[in-house]
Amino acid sequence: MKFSFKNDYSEGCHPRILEALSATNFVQQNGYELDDYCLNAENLIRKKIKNPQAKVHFVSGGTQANLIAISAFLRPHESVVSAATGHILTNESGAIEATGHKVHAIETSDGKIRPEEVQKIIDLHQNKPHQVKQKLVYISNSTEVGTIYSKKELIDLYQFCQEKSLYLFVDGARLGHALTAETNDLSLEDFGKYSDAFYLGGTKNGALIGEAIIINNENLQQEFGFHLKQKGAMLAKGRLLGIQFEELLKDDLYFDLAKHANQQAMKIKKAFQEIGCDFLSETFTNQIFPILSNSQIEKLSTNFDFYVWKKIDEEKSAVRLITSWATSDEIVEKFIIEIKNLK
């Protein structure tokens, strides 16, 4: 059977999380997030940030999350301003602009938007009210090209977002790998401070499902609730949800999995520089991008899965491949001496 390097949420989730839920099967609870387990979450969450004023949501995934904030801060006019390479863009089926939202793309090498970027998008809209009003700047972190954000670069967009009237909002699907990153300046309390609303993601790093929605912005937190149930995100048993954010963070779980992940890539990006790989992105977090022939695509193909992310040219291929929480020593160790034998 192939090891897959396709995802990072190929394996269920971390033991403890199991436990946890057995553990608390037969403990009777409020429903809707009124549990325990959920308000001891959103608490930790809270003090994690330092932002005690922000309100706390959990979802199932990160499509759902992207579209239940994204449709409920914006009015019916309002547009959203995203890296081409953006999950909304690519992987979620028109879910943004199903809830009647254009999203204006923004082609960038490193997955990355910039302030002068997102005002040449302004700049072609100014033809009101007969063009839409951008409100809102997507970003992720790290992004699907498995680049991150330094602190001056969220700073510098936070900050151009507030003067613009904007909102920042962060997928952090992969936000842990972010932060673990070797080389990451930025913390999660910096996303308290300079965001009006993130994402923790679960389901990308050790959960079995789940995100938690963080909103900064008191103005935006105001009837979010109301959002979550009419588009079915609000579950009945919410304590699903909030055992595992607790479990994951009460003693940062959360970061040392997403640490292991990011190592094993590297272990495997080392692999491919000594063969001499180039690369389509420079990663530091648990994706890696090389551009391999076709030859060698084909021999790594037989004991491994991974995707073919971009055709080069007629000869080359960048592939991703994502290591997770779960990515043993054992399979890594197997996986370099393939590349190896590739030289």
Contents of the next structure:
Protein chains: 4
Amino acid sequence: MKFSFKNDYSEGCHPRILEALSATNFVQQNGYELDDYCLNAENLIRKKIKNPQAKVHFVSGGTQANLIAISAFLRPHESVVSAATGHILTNESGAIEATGHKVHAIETSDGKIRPEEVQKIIDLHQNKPHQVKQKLVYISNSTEVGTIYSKKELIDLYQFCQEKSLYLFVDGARLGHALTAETNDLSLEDFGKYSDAFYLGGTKNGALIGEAIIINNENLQQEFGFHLKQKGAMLAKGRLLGIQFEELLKDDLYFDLAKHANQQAMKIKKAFQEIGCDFLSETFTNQIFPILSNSQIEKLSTNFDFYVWKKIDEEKSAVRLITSWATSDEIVEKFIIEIKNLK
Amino acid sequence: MKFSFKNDYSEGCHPRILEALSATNFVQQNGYELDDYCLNAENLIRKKIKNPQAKVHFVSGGTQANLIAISAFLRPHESVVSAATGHILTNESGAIEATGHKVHAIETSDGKIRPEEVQKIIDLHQNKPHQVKQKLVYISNSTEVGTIYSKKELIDLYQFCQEKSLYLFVDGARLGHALTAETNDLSLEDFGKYSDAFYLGGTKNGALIGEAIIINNENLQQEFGFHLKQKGAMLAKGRLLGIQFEELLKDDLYFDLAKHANQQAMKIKKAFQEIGCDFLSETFTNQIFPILSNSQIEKLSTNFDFYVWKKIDEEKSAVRLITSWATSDEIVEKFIIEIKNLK
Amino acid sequence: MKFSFKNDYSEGCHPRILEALSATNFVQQNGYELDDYCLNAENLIRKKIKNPQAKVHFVSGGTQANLIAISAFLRPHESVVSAATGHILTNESGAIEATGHKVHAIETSDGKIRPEEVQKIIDLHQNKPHQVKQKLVYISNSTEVGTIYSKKELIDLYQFCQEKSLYLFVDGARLGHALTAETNDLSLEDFGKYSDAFYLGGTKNGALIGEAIIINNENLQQEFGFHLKQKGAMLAKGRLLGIQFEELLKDDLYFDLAKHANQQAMKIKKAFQEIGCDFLSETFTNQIFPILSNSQIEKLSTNFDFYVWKKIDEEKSAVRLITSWATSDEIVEKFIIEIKNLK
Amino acid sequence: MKFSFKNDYSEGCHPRILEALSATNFVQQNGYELDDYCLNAENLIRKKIKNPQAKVHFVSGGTQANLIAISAFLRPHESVVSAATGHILTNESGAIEATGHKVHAIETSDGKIRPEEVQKIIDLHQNKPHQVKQKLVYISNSTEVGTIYSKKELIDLYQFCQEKSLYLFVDGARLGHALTAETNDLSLEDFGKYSDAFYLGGTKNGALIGEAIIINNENLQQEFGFHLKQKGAMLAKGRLLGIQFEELLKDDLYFDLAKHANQQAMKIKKAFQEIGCDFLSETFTNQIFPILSNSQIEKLSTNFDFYVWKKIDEEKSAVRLITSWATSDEIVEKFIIEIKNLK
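Please show me the structure of the same protein in the form predicted together with another copy of the chain, now that we have looked at it in the form predicted alone.
Shown next: the complete complex, the earlier chain at its head.
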């Protein structure tokens, strides 16, 4: 059986979550986000982001979080701006458009959006009402190509959005990995301050399922439950989500798991660097994109699974390797030995 | 702490499910329904319904199952026929209409639909194309008022639907309870034969979350995965759903749990009968609706939680009591003692 | 060739409209509602309703007016309350649901809605967010069964809506006929005061096409043009609509035409009364519903076309007769002679 | 008053249309596309395209034609491919996305789509069902930048679409202008053969309003009326559309008007060539895009209105000039004199 570096959701969940599910299993609770665990998890999040007015909702996955938040926040004629690599544009089967909203793509080299590029989209849509009105900027952190936003970049973008009456929404499917990257200077608290809403991903960081949507902007908090219900996202046993986030956040487990994933990726990255590899992009999170020759890819594939991400030329391609909370030292060591043998 | 008879999703899940989650936790699997457990669970279901051509998909809840199936099956101008008590009409926050489809309500005494009532709706919509075209009949079994369809009723309705080019879709959130009721004469196999699609509920019968959508009609199977993805229902860790249904269905656990719930309800029903109570409807599943005086309701409420369902007159109301796989003999005995004291 | 009383849109348009189209034909104008005629017509309407803050938009038909106004005014989880006979429920092919919004039906004897019946719908939807939120009351005046609202009825309903934070929207496809009925005590001005928005129908009152949507509530006026454009309702040659409404409203032509239609209907009604007919409903507008025997219907059908509306018993049915701005005295006289011969 | 070259819908309609409206004004007709004129116009079109099986529907504008056809033809997970300059992407306020469908943009130099570019989009969307499925190719002829497809280009694209199970849909808002361009080698009949559906524009070629949607593919013809009605496009007085298309098509008026518009444009183009102007694109239809210096633009603007289309550098911009059926020789001569004075 090959070990898979294809993604960060190949295993179940951190054992503490299974323990928490067992420990609470026969406690009767209200359904639909009204259980004690969801309420506790909401309060833990409010404290961590230092925004006691924030509203928190728990859903089962990232596409669901994106489509519900965006369609709840926008009116029918309002559109979304995203990097061309944004998950909503590349891997959600038109979920946002299916709710009626256009998504504008910005081509980028690093998966990140800057104010001047959003401004260009706005400038191109001045023939109102014959063109849609841009209203929400969607960013991911870490991005789909493994990069992260700096504090300055986030604040600049948020201020621009404020000036232009745009909402800033952050897809945090891998926010844990972003915040524990060695080059990171942002905190969870910053996302409570410099975004209208964001979500904190559980699925890719040790939970069975679950993303926590945090709405900072009070205007966007109103009647959000209706949207969850109407889109089929309100779990009868909401406890399943509450228990997991409570367990992940009651101490630093959430960040410890992300940091572990990053560290394993960095060890692998170093091994590739040592044999002289180039990379598609410079990343410090749990995704790395080394460029390998076809024969190197073939050799590594004997015992390990991963995606060939992008053909560079006839002889070389970038591959994508993802580590997770579950990637053990033993596996990383074995893999590094094989990398060294590629030289 | 009061014991709650408010619903059948107040606890976590059957312990065997937690064990199965633990046992498989570190096995790496593909995401998005392509794991071994989903494949196994699909095959188990195909065998149990004796329909090897059926396609099975797993989603996290009932509203999600209803809205995705219905919107995937219909074209924009096609509508749904449901009992007025149908879950899609009463408790899904307009989820079906939100996908663009009208739902016609049939008033019933017992929550069940007969062909002649569907025909009446069709007759009222002959001014085409100024009126929508009826295309799908939605039924629940057991119904939202605890009743069940007989084999004859199901076959009659299915044949009528076939003649009229209507799809028959069955909401089986509590299908286990229906099939194990003492008055039931239907089998799971019958739903593989006499419906275009149906779903088998996990959430209300011992799973943490999860409903299995089974599509019998091959025309409706095509490209269903796109709809799951587009509506945010395709879990990255689809294994969570597969493992649960595999565990529930690899032996008779699913049916044992439902039968247990029904038996507990029947014991309670008998106790109410013995003190001379009337009931809002005659049910043999895990929902009962005894009619109590205001003072009886007050007394019972001291130690137990339940919904007051429907006011009968100034002095009396029907209450709703729901039992589940988790309702213990001990609790039922305590409750029966209190019932006897109501006399 | 039989003369048709089937509806009030069987002919082209009032000759003054064709003259106005000819007279302005080669004047160059801006497109998309920005022509002089639309602007003039908007001002004429503002003056007539004595609401200088009102915004006016012109669309090509009633279903279009209804679906755009309602979907522009509501958020995704909000629903509409209508009489069961309301045009949006009976003859618009699910157009409102197709925009994602549920429509609740109120059964009525006369096609009109009272506050207490709206309140009943609200009371049945208190399980939030599992049930939709009622937000807009849709009424027609004159109604689809020919009746009209009194001033007291309109004010009562509007005040109720204000108290409950509901919008009141009036389908005025036949508002001209309502306002010129002999029993009417409402004015156009009242609709500028006692509704959030309404539309003034041209198609059924002498125009080639066209309805004027008037939005009184300033919160609902914002960015309405986007919705018109996005739904395909913004005509490049908006002048076609502006010219017609300018012509109809620059003097009393609009009301004269409606009054003429009503008077012709009343003459016919009187003839039926004189031969002892009963009526399905008591109407004073351009729709009448006499109850005739099968043989009377057969005789009248020789030279005239109309809809058999509702079977009363094996021997009798109500028929629907509609007159219009184009129904001549000569035709009415001929028809009355035939009615008298039915006795 | 300046003369406007801003677009081809600044005037009313060709006088023969007003005459036809007058001549038929008091003839009673059925509503909703069931009048004699619509039926006649449908037959005229079937004959001209030599496809007796085609179905024809009349709507009031181009955005309406596009959104109804596309949303009627596609299932929820299917997407559209268009040139980046396509009207549905640039000037319809997100109308297609508002019906739930993603539109992929192809960057082009001339507004036209080739098979290899569609194939690239398909190649980028192979991760099914996580990415939408391409199902319809949307082209305009003449394009939004005034260019036209050759017969070979249309046939190549249609054959590619057939091989790939894609529908080919042609926006013919200016199809008359395309078919009468001096460089054209396509006929109306070709569009009956080499497309699944297309529309024939009236609004920009002498009608008051109106586009004729022609559906060649029989699978796409089914139940189309429901979509028209549900989207608010079915006019009660459908006669208004039928009369106009009957008049335009009963002889060669439709093509004569388009040819006139093209000829006026070509005269103006020649004048600009003679003073040494470059053009943004080489066009033979009624749109031309000469590149002028800022001072030339200022001079021409004194007596004529037009759009400055695209800035070339600090000193020059391309302007857009559109002629129409209503552009007189006298105006063109005056304008040419001013052009010559620019030298």
